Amino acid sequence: MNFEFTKEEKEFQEEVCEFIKKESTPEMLKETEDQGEIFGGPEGRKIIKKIAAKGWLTPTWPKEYGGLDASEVVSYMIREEMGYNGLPFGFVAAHMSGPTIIRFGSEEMKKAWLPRISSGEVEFALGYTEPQAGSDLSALKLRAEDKGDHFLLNGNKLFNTSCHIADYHWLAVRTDFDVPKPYKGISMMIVDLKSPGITISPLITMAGWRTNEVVYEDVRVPKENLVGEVNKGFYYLMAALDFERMFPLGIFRRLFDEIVAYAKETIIDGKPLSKKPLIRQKLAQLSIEIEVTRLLYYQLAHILDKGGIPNYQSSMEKTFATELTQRITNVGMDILGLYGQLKEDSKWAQLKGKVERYYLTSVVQTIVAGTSEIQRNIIAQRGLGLPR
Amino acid sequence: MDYDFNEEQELLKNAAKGFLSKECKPLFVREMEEDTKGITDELWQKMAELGWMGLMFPEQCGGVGGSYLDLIVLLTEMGYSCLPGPFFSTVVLAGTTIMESENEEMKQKLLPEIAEGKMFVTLALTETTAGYSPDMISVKAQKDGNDFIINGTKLFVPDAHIANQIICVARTKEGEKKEDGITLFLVDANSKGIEVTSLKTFAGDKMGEVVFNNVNVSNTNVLGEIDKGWSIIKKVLQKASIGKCAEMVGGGQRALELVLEQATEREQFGVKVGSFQAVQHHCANILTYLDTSRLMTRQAAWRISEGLPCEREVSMTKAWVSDSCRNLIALSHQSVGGTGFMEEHDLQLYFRRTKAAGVYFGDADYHREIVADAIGL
């Protein structure tokens, strides 16, 4: 048993944390702030690019791909670590598609795309989410007909965060149309964002920040774009979800120290707001979440290092995660009283308009990547073996 | 990282839950609840023989020489069974005491008596005011040439009724610091002026009133230094407190079970209750729950055992333990719904147990003032 780093481990965290101290500027935070934390952005694009060139994109993959053969337990490290140091923390391609592509991809597909997504060079916008299918991903329509040399797209996607800054598409699309199983009948394939057909529109969220709708008519796709076999997409869609479900907290606990800041800092009555026994509690109750959410976190790396894949682990860290992002900002709004309205740019603000930001963000946090429901469907079924 | 036991950790782990579904049924639970001493010799000698008493004890002492995580494993199946009787007052408050007192000459005589089942032996620590700060230490101890005495009542002294021995935290000295001034006695339980009234507890377990009323000790039943014994107290606080979230840990997975039994077996709407979402959800709260009190009093005694800082993951974990227990165990009376509230179903004894466990040794209110006081609050 052991719940700490080694010294390798723990020096190497300082080394990643230096580095991107280093190489942030303030337009990056800027752009990640505002974007959401995806990754696309030229500012993103600039120090992605130096992570990637260290190997600390991908370090799990094999060195021939541009990865270190290193432990999940680095990996999710590296990943808490841009998350509390304001960097993108959320890929597609060297999360969610490289992995599938080392796992169910050919040769042909491994060559051409693993150096360069382990490079920082594209990124993915991932292509699940259909106006009629969302936590049933499995009624997805966006047709791909067989057309000899290529197939042939048509439909709607909705919610397709990252399009409008990404350079191609995780696209699930469905290559059976008649399965008495719908699940049965869905392929993967990369999809240029930039061929003709795809009409991309912008659908602002209440955050601020920007995700899509995406039309696809009449838009030809190379044969040698699709993932894996015809058919066998939901099955590796779900298995990149057992690898790869998880919710670095990094960004959130970052924002959880400024309130703890503030709440020192803060004189109210003659003394610190930290001195008020009800905020103290609140306070210390979130930071033993935090620490629950860090085992949680790093039981899925212990899982995988063993050899393993997370079953229900997933769906519990995700949950419990992300369910703590909207206590964090809902009591630092309360800590912040009336402050905690005053956005970045206003007169008096506090926090640079950080919490009322975040608290706007973490409503969405629940919902992505499977809603909390979801994710307790899984965790009674897979996990105690409840009937489906 | 590595969240496992070891082989060894498991091997005992299975021969603890073995041994106690055999010896430990829910129905010696209950009796053992009425029976005024709330143990019975064979059980206690059985425990013995196993080498559970001594599992933490030096082999010079007559222990096994096994590690605080060890004891954690076995705290975790006695949980599991609502195992009654004094191994914790014995063991881990008194035994842990002994050790931590670092006094050669009492750690001979006593931990192998201890470790042979022959010896009971409880802790004395607190008072009227039922908290857990060195300022809430008042029974006084009054040098009196070589021999000290003691006057003061102690209240909620574990198996006070019982106890051969019992060390009592008394004060020496008044001082600035409330933490100084503070001192350990082991007391012969039968000497003359103490006085042990039972208290009716609703878990079924055995706590008394203690008065010392002119109790004379020789100052040779000093454990650890005259006047510095808290520093003692606040490491079995520690190790006690991480006892009893492994204790609740085992509990809640008992009580986890008994919810699936229920949510598999019982047909409504002629389907299985467990097929229903707002059941499921209720389950999946509840291993939650369990599974993240369980990592982090494997953290906690793990940081424990290998002697590294732990002040803010003990109150961390104390804290989280004790609330998630709690409501871990009513999300379990509600999915199992009216059976569970029957006296004859199980549910009730985790129910009593997980909230005297969750007070004591400081509730989650407490804990978190510690860890608010850890970040810099």
Given for the second form:
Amino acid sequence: MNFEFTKEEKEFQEEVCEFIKKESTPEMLKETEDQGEIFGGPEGRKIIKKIAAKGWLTPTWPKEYGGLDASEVVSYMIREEMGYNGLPFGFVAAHMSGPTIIRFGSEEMKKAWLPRISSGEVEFALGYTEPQAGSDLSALKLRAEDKGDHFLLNGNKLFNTSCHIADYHWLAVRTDFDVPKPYKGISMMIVDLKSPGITISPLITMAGWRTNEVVYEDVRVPKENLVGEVNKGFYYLMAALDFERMFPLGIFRRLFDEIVAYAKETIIDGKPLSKKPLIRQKLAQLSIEIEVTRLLYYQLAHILDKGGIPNYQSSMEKTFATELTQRITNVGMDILGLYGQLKEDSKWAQLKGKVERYYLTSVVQTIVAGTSEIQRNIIAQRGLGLPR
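For comparison with the form predicted in complex with its partner chain, please write out the form predicted on its own.
Just this one chain is shown here; partners and other molecules are left out.
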């Protein structure tokens, strides 16, 4: 079986790559690195609006909502090229919330939100985790009381990463406080992050970029911002998580290519590092695993193109890809030796300090969107049919 792109797809891939290179600026690339590759900063918004104007931000969406009616393969290709070339590639609104709205939102909600998302006008931030509700999202407690024409929200969220630069909160709340099965009392809402009563406080990660604690105190949310039906939000949340777990490896694939180039160019004891058998073996193994990830990644696109929503398949790809990011950075550290620990501002730093930065960043990749342990439970139960 041929797993290559068609001639037309390859030409489109080159077009996307050339456009990104032409429109990218040093300021945008630096901003993206500093923010952990998330979207919402002023420089990132400039280039993403240009990409959105071509229909490339949401290419699979109907044309009436700003899409191109293109295949998921095309969409996945664009995301991979964006990550590889240093652009933000984690879009909550376009890649997680938007597809969920398309499947479960009312016609009024689709008309109100999808065009704004597809144009790059607005970005959402995920609002799931709470101090007592991380892996067990059915334990969340942020209260949303029905007050007739609005909901009144009180509680707090934790590790809501892009809230300081996003426009709206894609928020999971509790709307039934006494239901025997907690997951049945959860609803999803879209909340303006500028609403009175919201306090956003920074939490700085070991990699240097910011996540947030968000506190809600008597925050009013209009009823029309409820996603789907009340108390059925857990099902929408699970669908959004399936979309979130589709992990493009582009940025780490770029790092791997740079490590390979470094090994070829760096001479030790009269010969390139790439001639050393142990280094060659490690790089060859990573190359194999990168190709495996590529096939798992595009399998998700194939499932979507057939009308399904990947479930345990998303967990498979997410687990393999994110654990691979750690193997790539570990090999980078091995090859660079002590130089690998240096930050970009050191005159001795190699590869602009990328190995050190992504070594720290890779730690969180196996935690966000569900830990590797949670993913393996999903694969075991839903993929293999094993008992709980």
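We call the rigid core the largest set of C-alpha positions that still match within 1.5 Å between the two forms. In this text the structure is predicted, and so the values were computed from the model without any measurement. Positions refer to the first chain, counted from 1.
Once both forms are fitted on their rigid core, the CA atom of residue 309 lies 2 Å or more apart between the two forms.
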